[in-house]
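Coming up is one lone chain in structure tokens, specifically the form predicted on its own.
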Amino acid sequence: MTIALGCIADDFTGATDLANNLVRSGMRVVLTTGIPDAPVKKVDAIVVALKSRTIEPQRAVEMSLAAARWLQAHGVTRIYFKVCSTFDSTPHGNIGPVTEALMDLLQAPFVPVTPAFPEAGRTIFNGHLFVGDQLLSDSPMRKHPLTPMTDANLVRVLQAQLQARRVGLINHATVALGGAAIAERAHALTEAGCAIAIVDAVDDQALQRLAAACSEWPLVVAGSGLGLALARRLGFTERAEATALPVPSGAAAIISGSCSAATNAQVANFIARGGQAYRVDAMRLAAGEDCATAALDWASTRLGADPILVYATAAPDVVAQAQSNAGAQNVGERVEAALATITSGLVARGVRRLVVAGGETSGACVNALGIDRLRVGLQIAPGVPWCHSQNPALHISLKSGNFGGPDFFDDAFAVLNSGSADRSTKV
């Protein structure tokens, strides 16, 4: 069978949101956690998620292109390499070190970039990128405790982490004239010594445009906005059984680690409408406190039908307080821990639907449950479907931070609980 589209994901929320577009053109997605160790049947795409980010620049290649080969080897010919539609990195990369790997590995001439994702208001105008109507050096994304994003010129952006290659433009102007024109200018560049090119898209028709001039190139570096465009330009149309996932059922649980604007403003929406809560508090945890414990014994009482919620998001002045105090690095690490720990023992105690907010967060809280594969379904929100694991058996939703409204949580399970599904499903 040709699995007619490889995607490889530098974190699991993002994962996730590239799967969820793809399910909803159509295809029959499976997304695993990390290079599969067995054939993946009956799929038209397969997400690799990776937990690479942030990590070490040369650890984040030596891990997308054990990806990449895998994909190849079981037939992939197309390659799509998923960043975050905020372009989050640091300063070294990883976006850039990685893009060029995998041109080398690929050897492709030339590769369009457009994190851009218009519905969930990621547009990119003469290459620089707005989160809604603001600019990304003022949106809230200059204060992540990570990747602080302080530019909003992504072709900038990419050339500092570039070691080898230039970057290049391909403007709205060129856009609106449609594929051939995408290819035009793509080929100048390339005869000008631009092998890699910001890709203008201020709506869904620009990526519909270049999605069509794609058809040549063995290799995208997009968002998950691409996805919808370059699924259906292969032939895929929507179609129910592409999201059908088993009966939910045990208890529920959001696990929340994201300190970013919207989770904050979920977390307080969610308590402010009298859910149950309870705190992991990062100075604590950097004191060495065993807050996973404490929060598993508050917890242990309080499982059933309604979620709970377990955070540790705070606002960027409590987190840069912690990070003062303790090291960021230090802080990060402690908080992960905590709430995988957390995670699994919820999991333990019976919880089986489950909300975790947070790309890190989700990473973390994925490897600790053992989770390898995931079959997607039904979207919640531009970006964040439902998921089920078969082992353990659960039903999981892993959002990005920036993702969702301030109703998210309530929304998710009202979706899940709504949800029709093939109930023989299997992953």
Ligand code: ADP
Contents of the next structure:
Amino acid sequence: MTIALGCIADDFTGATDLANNLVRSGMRVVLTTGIPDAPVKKVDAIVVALKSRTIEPQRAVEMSLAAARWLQAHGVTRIYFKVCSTFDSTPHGNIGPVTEALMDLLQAPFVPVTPAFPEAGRTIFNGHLFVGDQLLSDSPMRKHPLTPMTDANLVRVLQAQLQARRVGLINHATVALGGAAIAERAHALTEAGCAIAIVDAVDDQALQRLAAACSEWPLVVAGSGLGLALARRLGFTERAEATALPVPSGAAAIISGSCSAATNAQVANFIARGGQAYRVDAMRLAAGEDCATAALDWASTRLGADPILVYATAAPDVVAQAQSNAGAQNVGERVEAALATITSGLVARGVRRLVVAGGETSGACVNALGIDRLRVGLQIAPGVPWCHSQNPALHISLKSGNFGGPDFFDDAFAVLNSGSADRSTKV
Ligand code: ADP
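Could the form predicted together with this ligand be given as well, to go with the form predicted on its own?
Everything in the complex follows now, all chains and molecules, and the chain you saw is the first one.
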């Protein structure tokens, strides 16, 4: 049996986001954290989750190439490099360097790049990325702790990350003409020396037209939106219900390390409604204090069916202050390490239903738990499903910072406990 699609995601929430869309499209999907250590059987798609978005570009390239080689060795001929729907990256990468390395490996003459996910409000017009009705550079993403996005022009952003290739644009007018026109434009761009192009997509139809053009190409670079269209193009049929997961049990907890506007609102809402919450202070972590023990002591007497929240989530001015004292990368890593330790401690104390908010934060927590595979289940909100890990046995949802409505935390546990999908279509 051939695996129709091999995916490499540059963070863990991105991996569950894409896996969620592929499952909704009728594909059987396995999500592995890192390169699988054993063959994966009876699946239509594999999503390899890496934590490679903000690491050194050279290391991100090595990890991504290793994943791609593993996928190739297991019969995969189509690779989907999943990037963030807000194109989160630093001026050095890692979207550009990884894309070029994958193109060399796969001998891909041309690669379309589109982070669009219209269902979640991410659209691209004339190469500019919009978050809802705001340009990316006007959105709260301009203040991200690790990957502030201050330019909405993706042609320019991606070009700055590339060594050897030029970036072009396949604009809305061309996309509207359909798959053949997109393929023609791709050919013309390649002839003109542009081997990579940002592709406009303002709605799902645009992604379907792109999928019609690129379903046989060796490499696409995209957010999770294209996954829905690509799966359909490859002959899979959408299913209203995602795969059922085992019945949940055990204590419930939320770990939040995202500082996005959406997560700040979700944390504030949870606390305003009387949820029990413990704040981990990034300044104290940056000063070398151990905050994990105190957090676990606090949590120990409160664990039960109602979720508790442990959060480092803070407003941009608070984040900026911690960063100015200790450096952005350093404080980010310390916060991630503390939240990962707390997560392991919570699971050791009986937490079996866990929400983690934040992409980097999720990577740190999943790695600390030693989770190597996830089954993807019910969708809570666009881009965010519940997942199940067998070892350790627990239900876990990894929420990208930007995703979910203001009541996301309540929505999450309501979906899990009721077993019915997608109460929320809010973004
Ligand atoms: P998102 O999905 O919103 O991008 P991430 O978890 O990927 O969230 O990134 C958030 C980063 O901010 C992490 O590295 C996290 O450790 C860091 N962080 C969290 N809280 C704070 C804080 N109070 N001060 C500084 N950095 C923080």
